[in-house]
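Let's start with one chain on its own, the form predicted on its own, as structure tokens.
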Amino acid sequence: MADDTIIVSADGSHTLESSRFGVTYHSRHGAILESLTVFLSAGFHHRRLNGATSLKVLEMGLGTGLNALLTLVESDRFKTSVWYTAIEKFPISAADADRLNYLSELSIQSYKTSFHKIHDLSHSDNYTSLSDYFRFRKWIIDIQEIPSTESYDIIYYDAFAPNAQEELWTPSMMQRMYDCLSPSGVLVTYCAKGSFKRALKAAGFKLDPLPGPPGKREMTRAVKL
């Protein structure tokens, strides 16, 4: 497999576009900016401005790391503990990821290590810690096959568009998110598709529409009542 193009997003920072599926990791209208108005503060700052002092945070699809780094620095300037969990089936390497600009895009290059560490683990049922409010597993599995004995507070849900991977958009698929929630849990997602709220409505979630990042009109919020 061809390593994946550097694609710079229009804030300036960096996305891939795969070659595997022939779609970018994140939004060429600006890759941080599509990361923390979606999973940072519809999801993370979401369940901490109510109340939450530890989370455990599910993400499927972990591609670059970004949305696992920028909720690292979050958790330690809130001092919020988090425990997260990233499922990648086609992990990038931590060679790749080493070529991203995200530590320099944001000023924190202190982060260098942890972001390499978060690309180079290998599968782990464990959890490495990567700072002291900051709790790091990567599963390189499919999605499928996620345990059921975990519930989440916030799922992350940063799959391919349902054009690239129309089968992790599913009615199945998201009753198997709302089943992997604790109760008020909230899954997050640039995807505002109709047949993909459908999905959410008939898994059991109330939805909560949001204006979306640059270049989309809408996201969407799913809370599990």
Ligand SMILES: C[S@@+](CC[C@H](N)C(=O)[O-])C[C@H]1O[C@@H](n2cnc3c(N)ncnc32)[C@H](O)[C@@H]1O
Given for the second form:
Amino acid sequence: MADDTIIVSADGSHTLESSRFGVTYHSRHGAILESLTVFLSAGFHHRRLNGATSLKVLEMGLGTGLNALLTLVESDRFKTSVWYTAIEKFPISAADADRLNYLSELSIQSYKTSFHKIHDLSHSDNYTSLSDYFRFRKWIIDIQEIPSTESYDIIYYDAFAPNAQEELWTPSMMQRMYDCLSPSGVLVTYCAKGSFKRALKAAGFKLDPLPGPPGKREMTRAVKL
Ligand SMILES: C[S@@+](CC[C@H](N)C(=O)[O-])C[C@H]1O[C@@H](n2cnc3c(N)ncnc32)[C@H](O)[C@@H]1O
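Next up, can you give the form predicted together with the ligand of this protein, since the form predicted on its own came first?
Full complex below, order starting with the chain above.
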């Protein structure tokens, strides 16, 4: 993030403006609100409430680590085992992550060491336990090179928007994501663009359009049949 700028979003939580892509990592209407609505409620809690007690999560775009942090907190709260794989091509440093205000905004100072570790860990195929329920590993790769040797129950698809990264929202990318999911697996994302939804359908997904977070009428949950 060296050149990324910290911005305070409308719910008081920080986001970053990417100097590389010229866009923010989260909605300016509220970073924490967006993460809770799109990834936690529509993804993690949706699967948990459908009976899952153990979940393999793949995140496309670790970024600030907010989605990972919230999933760690919620897996502890609901005693749900999570195996979390975060993909990130351009990781921010742990020192830069320490400047973000998520721990104070969420009143979870007890997670300070874990949040630092999420950013401090190197690329590894092995998971590191960050709590009794949450195991984490990071792959510093381009999402376009993800191996399709493992399958996941949930994909948090949090790439920058199609106008900034068109190549990550194509039919062939969505086919790769479909191949990475286990049966009944879900991909959740803030994006609800028409061409993207057509790409998901072409890959074989069934779409659950859902109301989006503040500032966004719709978001997408795509289910592997
Ligand atoms: C919208 S931000 C992710 C926000 C993040 N989930 C969070 O909670 O802060 C998109 C992320 O994808 C990363 N990224 C961009 N292109 C990538 C690629 N081709 N492969 C892997 N990561 C990529 C960016 O560096 C950025 O961190």
